[in-house]
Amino acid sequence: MGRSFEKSFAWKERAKAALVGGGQPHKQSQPPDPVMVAGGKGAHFWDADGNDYIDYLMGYGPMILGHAYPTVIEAVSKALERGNVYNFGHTLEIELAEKLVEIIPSADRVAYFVGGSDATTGALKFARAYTEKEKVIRCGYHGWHDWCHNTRGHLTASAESTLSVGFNDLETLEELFKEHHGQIACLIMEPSGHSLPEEGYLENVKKLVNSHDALLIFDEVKTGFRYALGGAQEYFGITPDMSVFGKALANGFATAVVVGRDDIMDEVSNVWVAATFHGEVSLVAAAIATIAELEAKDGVDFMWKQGTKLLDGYREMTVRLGIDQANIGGIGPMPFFGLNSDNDEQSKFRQTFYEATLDGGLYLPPGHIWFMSISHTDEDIDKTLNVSEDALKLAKAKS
């Protein structure tokens, strides 16, 4: 490795006497040494050892425009010199609510959370208040709560009314439901990821479900803004009964939102999901500032454009080199390139091809999704895929 980082460490170790395990572990999951951040911007951020990467985390997600994006700041800035929490409504959580409504298919409502957890929460007691039935059946990752996790300390009580399906198994969906007939209230499921719903799949899902008086909730905190301005929904053409965005939408705040169809979303209206710090105005006006700017850019284009190079840049270079254990997935504005692991010879070629690419200033996060930005010039792409093809040559060189 050419780059130190001793700072990083001793931030690592300041963190272990001060936070509960020494910090969130998927935010400890980087490799292959430890990489504590000091700052970014645009599509870049730099570590306590002043090391900087081109970044295709992005925070997880939320950072569409870029990290420190000025119009963001500097919207946000402006709003909070008139205070950030009233608890009374305020007139930009309408203005948002309305582009909201403009803009996602299926948005007839809009329900402000803070979270991605918060707001798919929130999805399940509506649905569950509007079918009046208990069992939720889940597709994909819907955050921590208890409902979608049997993690340790998890409410036993809670996560035993919710089913599990994998993505693309229509077969399994109608199976549970039959065995539950009459039960469920809702499928929850992100529309897409490393995976591509099959010809026909959300179609059919969503005749499925409804047919059986459950409502069809897509979790498009990861896709939204991203796929299209409205959504995998927009993007596929499938419109769901509510929706669940927030990532993207204010661009790092943590704003998140459950939309839905009126019929529904009215005779919810008295569901209390109140918080103190949902539809806060720094978020509101950050996810304002937001949509602005990936309207007025084109944002969702050119992300597709830039990680469509990227992924047509990776298979190219996998075929001529001869690697086998790449896994190629995902589309433009969420594309994903990894290494198979499968035995010691493949580990030993994947940890050398991180250990390289870290080292020549990338941040390509390991058996994650990964997330483009606005920010991600075409000499990122260039730099990423020519470093990336000098660490699978030393990769292999050295296997």
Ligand SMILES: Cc1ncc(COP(=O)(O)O)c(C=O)c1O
Contents of the next structure:
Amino acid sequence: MGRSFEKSFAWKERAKAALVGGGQPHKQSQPPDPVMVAGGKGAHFWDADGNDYIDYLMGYGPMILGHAYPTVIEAVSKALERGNVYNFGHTLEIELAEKLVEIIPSADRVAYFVGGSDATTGALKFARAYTEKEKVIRCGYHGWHDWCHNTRGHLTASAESTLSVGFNDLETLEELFKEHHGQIACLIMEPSGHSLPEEGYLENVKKLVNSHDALLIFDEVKTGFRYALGGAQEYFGITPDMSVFGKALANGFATAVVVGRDDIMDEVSNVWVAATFHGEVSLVAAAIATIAELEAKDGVDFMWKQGTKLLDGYREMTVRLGIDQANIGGIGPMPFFGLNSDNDEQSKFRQTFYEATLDGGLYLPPGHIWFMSISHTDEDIDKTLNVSEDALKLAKAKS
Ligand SMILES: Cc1ncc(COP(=O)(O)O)c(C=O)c1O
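Output block for the form predicted in complex with the ligand, input the form predicted alone:
Below is the entire complex, every chain and molecule, led by the chain shown above.
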């Protein structure tokens, strides 16, 4: 590799001594390595050694406008001059709620949370209270809390009441409802991702879930404000009973919300889901500024355009170069290009590709959907495709 990563390696050593596990699990195992971030601006970040990258992780989704985005920073600074946490209702949280009700199809009422895991857990609590049923079905990733996992350290009893179904698998969903007849409070699902919903799938899911007196919850923590301003539900034209939004809502500030239909949300309004930092001023101010900028800049259309250009470019290039192990998925605002590694030869090819793209100034998440922002310029997209093509050619030449 041409770049030096000396300082990143040194910081990694310090991380091992100071942080549990050297950092959170997904940060420990986030190849290509090594990257210790020192700062970011727009669609770029730079590491401890000063190497610049075009970023397609974008914080795993929050940075929809870009890193260190001026209008958001200004709005937060201005709001903070008048304090941050009161634990009274405040005017900004009502302003944001009104905006969300305007733009999100399933939103009549809004409840504030901090972070996606907090919000998905809150949505489940609402659903259990409303339906007076305990079990839930999940489809996708919904966070780290006990009900989401059945791994070391998690409360077995909580995880046991969570059933799981694959995306686009209507048959298994029907079986689960039969098998656990009358016990299921809700299906919480990511409405789209690496795979897109098959024709009629989301409509049929909604019919099926509601026919069992259960609630359909769309987890739009990733898709929200990207597929459309009102999320994947607006894009696909399917309105769930409740939805969860987080990540991109506040361009890097940790606010998240559960929104839902008025009859449901009014019925559960006394369910205890309160916390000190729910609706914190800085988070809410950031969200208002983020949505305003997305609207002012036609941000969603722009991300669709840039992401589609990337996907088209990768499709054309991999066909032309005959790259059989290419794995292309997602859609405009959340595209994905990766390489399968089913054998040693493919693994070597893959490693050469990621080393060369990192060296060429790209951060391409290898095993996770990518996130576009309104700061990914035409120049960024062209560079991404050019560096990727050179890296594929290099990997081919070496194999
Ligand atoms: C769809 C979805 N739901 C929930 C979460 C959990 O959000 P957080 O990591 O902010 O707790 C994530 C995080 O990646 C997610 O992608």
